[in-house]
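Coming up is one lone chain in structure tokens, specifically the form predicted on its own.
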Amino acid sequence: MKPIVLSAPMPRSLDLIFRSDKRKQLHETYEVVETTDDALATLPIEMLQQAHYILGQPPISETTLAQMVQLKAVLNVESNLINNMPYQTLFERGIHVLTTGAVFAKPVAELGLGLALDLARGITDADLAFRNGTEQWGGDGNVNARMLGGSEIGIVGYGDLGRALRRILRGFDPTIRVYDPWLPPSMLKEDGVIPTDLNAVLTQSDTLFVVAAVTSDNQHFIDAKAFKNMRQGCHFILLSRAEVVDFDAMIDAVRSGHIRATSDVFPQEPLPMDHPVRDLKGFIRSPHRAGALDTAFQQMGDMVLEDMALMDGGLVPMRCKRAERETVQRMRSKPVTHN
């Protein structure tokens, strides 16, 4: 008999996730019964009893999870670890949870990095004014204009994304200053930037990468006195989750011309039509994409069948990243709902 995976990964589907061959190779190994997240808890006990997987974090209740006695581990595709279910009774009976989060990284990463080089050279300014017959030539188009290349930048969360970052920014050759306070210095240190406190990446950056997740502690941490201690004329990019940041303060501050900014991500997703920031000027606006590509859901799936067949074989998942019993509490992203 193969072992039963119930798959309820919204809002991703089977067959984002998964390659043809891989989802062939899925429904070969396992037997997958599609669910959702309000059926799970009403599926036969037998199928409870007997499911070793779950792929997808739907809730799930104590008294679900003591059905599942079988259980090894909840998959989680989304890429935000929810608070949905008893993470101590997991981590008791040694279930692991896990994320495929860090297949959006390196994407992310390189949006951000032309996110910042538009900031920085102007570079949609300078193809609507060029549509519209108002463009400036050489040197009159560069007036505000810098470089990235031995700049002083700073990144706020050093988690896979802030890596990856840094691997994409190092052959510009700047000064990286980082603020992650669950990291020590000396890991920073090896990773060939400066470990500093929030001030000081606040007050000595040219550019500033916001990318820590949401948590019960950092929960629009970036706020109106933040954007006050910025350097005049500081290029901030929000590449995480809105909710870190005050986004009222930073509209202040943009509007006002202390910063320049762009954000991937938005308090509301799809943003109302009169949101201020839709006509912002010195904004720049990605509807929460950068991730968003092929290629990294498919990796998804190709991470979840790797550590599917190491526990198989009794072994530990290595692919994904698990939930830590210090921290996955503390997590307070929201859901996404497109992909």
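Positions refer to the first chain, counted from 1. Every value quoted in this text rests on a predicted model; they were computed, and no experiment measured them. If you superpose the two forms and keep the largest set of C-alpha atoms that fall within 1.5 Å, you have the rigid core. What changes on going to the form predicted together with a further copy of the same chain:
- Relative to the superposed core, residue 295 undergoes a Cα shift smaller than 2 Å between the two forms.
- With the core superposed, residue 275 shows a C-alpha displacement below 2 Å between the two forms.
- Superposition on the rigid core between the two forms places the CA atom of residue 285 less than 2 Å from its counterpart.
Taking the form predicted on its own as the starting point, write out the structure of the form predicted together with a further copy of the same chain.
A single chain, with no partners or molecules, comes next.
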């Protein structure tokens, strides 16, 4: 008898997250019960009793959880944690709550580097000027151009995305300072970056990547004062969530010419037609496209299969990220409703 997987991966779907060969492997190895957020609790009790895994992030009551006596893990493929299940009980019972957000690290980092190089070299503006016949040739067009190579780079938040950024930046031989209060300094040093406090990363960066998840502690922590402390001409790149930044203060800092900036995330998505960033000079806009590549979604399925295989063998899941007792309640990055 195959272990049961209760599947409710919305807004993802099994087709989105599994390549056909992996989808086949899933069904060969497990009894997959496709259900929904609402229907999960109404499944036959024998099915709940036999369930080893939940794929998705459906609401779970204490009662339903108590029925799932063999549950080993909730595999949340949306990947932002919401407060819709009794985490305390899950942790006591040793049921892993796993997220697959790491799949977005590489695509977001690549877009982030592309945006940084666009700010450094004025790629978008030069192309527009060229289309309009107002381009400037050679050095004349490079008054504001600068190199990433050998420059001072700051990274705020050093999870999977911060690490992916560092990896694709290493060929530039930069000095990288990192602010991440959830990590011990020595781990950052081992990764070849300089652990630093928030003020230092704000004031000593030519280019500043903000990739911190939203938590109960850090909403709007990059505020007007923070922007003011940045170097004149700092290139500011926001890749995680708009909520960590005072967005209006950022707009002011760009408009005043103090910094140049780019963002993949916005306070509202979609953004109103009359929002001031739409025609903000010195700002490059990306409509929350950094992570949502098909290949990224398909890695979710790969990760889920690898970790279920380990847990099937009585081992610890290693591929997905585990929600932690200490921090699960602090997470505030909003789930997406659209892939």
